[in-house]
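The form predicted on its own is given below as one chain in structure tokens.
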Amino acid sequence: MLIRPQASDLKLISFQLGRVLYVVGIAGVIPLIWALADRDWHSASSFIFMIGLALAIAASVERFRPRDEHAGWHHGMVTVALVWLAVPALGAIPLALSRHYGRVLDAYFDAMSGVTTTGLALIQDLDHLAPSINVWRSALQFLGGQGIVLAALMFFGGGGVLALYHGEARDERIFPSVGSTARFIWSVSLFHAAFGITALWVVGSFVLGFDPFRSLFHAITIFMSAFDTGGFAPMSTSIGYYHSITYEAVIGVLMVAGALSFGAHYALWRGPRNLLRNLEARAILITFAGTLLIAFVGLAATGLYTDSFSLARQGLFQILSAHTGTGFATVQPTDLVLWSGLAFGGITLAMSFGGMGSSTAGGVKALRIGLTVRSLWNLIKEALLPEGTVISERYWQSTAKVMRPELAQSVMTISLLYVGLYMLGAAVGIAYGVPLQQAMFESVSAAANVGLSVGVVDPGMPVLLEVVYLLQMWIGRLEFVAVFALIGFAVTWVIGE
């Protein structure tokens, strides 16, 4: 029986949402300082407006503080789903006021793309965008990749934090409490920030010849997008702008770091052997090697690259970017279309697989792929081995775990939902006359939160197709459960008991 939500439920959800908006307001101070330092008064005023609005909304809902702040499972899921709709709306304000978007929906699309760490963009004349707005675009990806709700939990805590934590598609607690796990995640991020920004600044200054301030600007924006597998770059030609294999190598390390779960980071700190035992680590290594091989064979067949070094360099970077869900590219969309055939299939598969669970990457995730293959292999063994043979249901993921039937069913269900989401976007694209290959590529890129494009995502694209891709980014980032909870909450509110 469905029970209609009460006023107390709405108060609690609004209260939790307000806490997150405080975090968004605080985050907006970073690009505001940049704009003021640049004497960019127009951008500064847009950030002041956004920050003021975020803090005003947060303060207004704070007045309706519920008596019981403990969030139940359904409260947490609904809150998270609403957060990931509301934050892009606030984040889009400076973008819409920058005069680099044809319509407000385009600015919201880019803000959603940023927060979900997708990287698809409808911005116009990116090369002349104000630096502070570029910093904000990357900051949205950093905030979304780390987990907006996770940041609020670290600052505010509160009851029912586990539901909010799981609502952001995180199911891995490294330490006993969610609070200590959140602090560990941010500690890892700050460690990589120190390394990544320094390395990129050094390469930019001494290899590319940028002046120190320009090098710092590129280092900060690229780091936030790379580590959080976002894909927003400050220049329209993405990573191809730098023409540097050294820069690409540093970015590659950051992309891999972002695609690893924070549990994997913890295991690496204890020793690589602890990580390589994990089913998920083995699965992602196998899928990466497989998609890379497919891409290499396909590229060799097309003859686009005359020497093996160029083939290896372009193939490796694009597949790594696709599999980690980053979306950086060293080739333009018009060139990526020419990959076709096996190479096109390899990169599309890499995007659909994604990185590790509880990481900043999207896609089906390596653990689900590993568990799916393991389940199918057990079914085959059951059919071939003598009746009554006991088949091991254990797998290793930090510790020895049992693959119960309900786990296998859950993994299969989410994996099939992703396939359905990929097909939905492709079908709408085909309905608008997009060729099959390109429609599938762009749909997978949106739903798996990758950001690579073959040119379908464009400021002149049909509004319906834009909305479909926008919803794919939102649903794919939250991995369905929180979205279903919001729909159920809305339905029960309308129809009652």
The other form holds:
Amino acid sequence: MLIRPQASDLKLISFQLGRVLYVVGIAGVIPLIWALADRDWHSASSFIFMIGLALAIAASVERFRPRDEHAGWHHGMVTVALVWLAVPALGAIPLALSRHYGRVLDAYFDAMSGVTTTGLALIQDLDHLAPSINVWRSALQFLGGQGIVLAALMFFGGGGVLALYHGEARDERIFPSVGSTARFIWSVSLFHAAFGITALWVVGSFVLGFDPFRSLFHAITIFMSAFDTGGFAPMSTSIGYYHSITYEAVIGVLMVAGALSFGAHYALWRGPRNLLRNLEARAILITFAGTLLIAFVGLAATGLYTDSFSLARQGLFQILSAHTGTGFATVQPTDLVLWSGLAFGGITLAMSFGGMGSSTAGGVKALRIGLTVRSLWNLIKEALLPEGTVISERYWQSTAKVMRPELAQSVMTISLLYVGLYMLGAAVGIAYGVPLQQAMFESVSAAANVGLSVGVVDPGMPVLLEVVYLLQMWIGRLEFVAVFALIGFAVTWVIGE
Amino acid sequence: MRKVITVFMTMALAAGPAFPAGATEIAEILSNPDEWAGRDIEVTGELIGDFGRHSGAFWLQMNDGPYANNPLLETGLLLGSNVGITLRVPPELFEQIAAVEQPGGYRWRGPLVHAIGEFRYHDPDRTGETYIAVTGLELVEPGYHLPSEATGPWGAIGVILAAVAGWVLLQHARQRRRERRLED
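Give me the form predicted in complex with its partner chain now, not the form predicted on its own.
The next block holds the full complex; its first chain is the one shown before.
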């Protein structure tokens, strides 16, 4: 028998959702200040409206504050799934009011793309967009990448935090408490912010010859999108705009830092040897090298680049961007389409694999790939070796661990679900007449929260396809579990007793 | 008043017409790059973003998409995404424009220029970058301010909402204090 949720469950979920909305309100102050400094009253008023609405909703659910704030697992999961629908809705307000979107749905799409750190965009005339709105687009990526719930946990703490933490697709605790882990994550991010913004500003001002203030604008927006593997760039030609290997190198470092789990950052601080023992680190190095090799061979076969340095630079940046789930590009979508065959396959594979678990990157994730391969390899060994041979199921991930059948099964299930999600988007794309390769590319890009595009995502795209990509971004970011919990919650609400 | 200043120069000082009639659309160049690679082409569009200077040249983005002639803030028309390409302009060509112009951006329609140059597709000398190596540049129309958008009621509504939120929170805080006092 399915048990219908009670009013108290709804109140608790609403209360937790409200807390997260405070964070959106606070985050909105940054672009508001930018808009006021720019004397951009139109954008400023849209931020004030968003902040006011976020605070009003959050304050209105304060009355649901329970005596015991302890939330169960399902409360946390349902809250997280709703948070990742509600935050883009609020975040879309300044975008929609900017008048750079044809439909409100397009603004919501971009906000979802921002929060899920995807980077696919339906904005029109980006190059004339108000700087404060551009800052907000990047801030959405920073907020989403860092974990909105994580931000709320830092501010408010409270019961049931573990469920919220896991619901946001983070499954490692570097320190014993979630609160101290959250503080560590934000410390690492601030350290990278100081490094990244300074480095990009210096290169922008002194190497590229930009105006120092404009260079700071580029540095801030690019940092937030790169470190949180988002991919929104302030100019329509993405990173190709800068024509600078040095700038690309700094961005590359930030993208890699973003694709590392925060546990890996901690391990790196203690010495790289600790990190390289991990199955996850080995898996990501192998998949990166593999997809890079495929792309290089494919690119060489197309003859698009006549020398090896060009091929290496362009191939490396695109694969790095794809594998880390960032979505920055140094080539335009019309050029990317020409990377046919193996090169195209290499990028698509890199996107589908994604970064490390508990990082800001999307995709299947390196640990799952490592465990899946390990599990399959054990099956093969079991079949080939004499009966009764003991096969080691141990692996190293920060500590020595054992791959139990339940773990192997859950890893394979999530990996298969990702494949299914990739196929779903591709099928809808094909139904709309998109060629198979491009439909697959765009679908993987959306579901793995990457953001590279071959031009299928366009302001004139069909609404159904847009909604499918939107759902893919949401489901892909939450890694299914929280979404299933929300669906289960809704079903029991309707048919439960 | 939009005065038209022409600062036409050619680097190569070639004989004959420097700007033959009819610019090619950037979208056409980008969708058939192999066809245009290595050829001298003409493009007309808006300079936008930043005037970068490095590697002995100025690096500018030119957009010729729908917004170059119909800025969104002026017409209110949404006409799709931007279409742009990079121009690599020698300093002696560029400085005459830079003296009077700034690149386009928010509330500023950048200068419309007409450029002629070689389309370098995946240039090995620039490790695979794509751009136009400009040999002639002409200012077609100077940049100008675009009208500001009307602010609308959103800011005022936001302030009211924030004030309501503050009042509600204050009430809750008072109520909680009362409850705690009663419990004590």
